[in-house]
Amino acid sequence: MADVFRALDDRTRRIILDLLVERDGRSLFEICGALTTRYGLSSSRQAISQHLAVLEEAGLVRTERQGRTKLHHFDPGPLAEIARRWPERKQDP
């Protein structure tokens, strides 16, 4: 669970997850393009690849190969586990 919190403790990684929630199955090239054009983040492909590796280690991103392209998918499982551990409390009326 510590990996999840560490992964989320970075603005760029949170934006990458937002992009994957918006449209799942993006390539590294598509993610880099969206970060630059929509958010003005001009990190190198290598830096974004490292961010994706952190997200994958935390279980928040999974990948699949389609030919020569590696696609990235958002996996909400670790976040659901956190929500189950600390569920929202209902307030008394």
Given for the second form:
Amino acid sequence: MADVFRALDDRTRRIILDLLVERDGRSLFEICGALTTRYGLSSSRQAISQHLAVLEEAGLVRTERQGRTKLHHFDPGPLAEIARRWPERKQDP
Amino acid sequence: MRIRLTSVFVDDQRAAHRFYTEVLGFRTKHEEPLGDDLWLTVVGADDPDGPELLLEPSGHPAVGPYREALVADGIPIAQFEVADLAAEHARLTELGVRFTQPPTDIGSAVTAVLDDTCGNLIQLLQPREA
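Okay, that's the form predicted on its own, but what's the structure of the form predicted together with its partner chain?
Below is the entire complex, every chain and molecule, led by the chain shown above.
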């Protein structure tokens, strides 16, 4: 779980997850493009690739090939573990 | 100085010629034997004297790894302008063309990325009207 918190402790990585929630299955090229044109984040392609590796290691991003292109998908699984460990308290009616 | 000719590497010149003319809609400009291969160029249908695109054989050993790495990361190798991207996307999808990126608004333009079935990704771009 430590990996999940480390992965989320970065604005660029949180925005990458926002992009994948908005529409899943994006290539590195497309993620870089969206970060630049929509968020003004002009990180290098290599830096974004490393951010994606951190997210993938934490289990928040999965990759799969479509043809020969690697597409990135959001996996909310690790976040559900957080909610299970610290569940929201039920309010009395 | 201006761009007269640019090229994409293609796995099979005949198959590439079919895709670039019959599917994408370019016109043949030059088709001349050159050793075992062809000097094969296409031009835009409405721009016959414009820049030519050379469909170049991908036989050189460096081409494989180079293109594989670009395609894996979704990086297009060339960009073509279209008048109506939504219409082209619908038309090409109907013809079975696979897009790795659907039409996406990038502010100054709308872009999409397709697989040319010859080993490359191609970006289509519709500039936003000023």
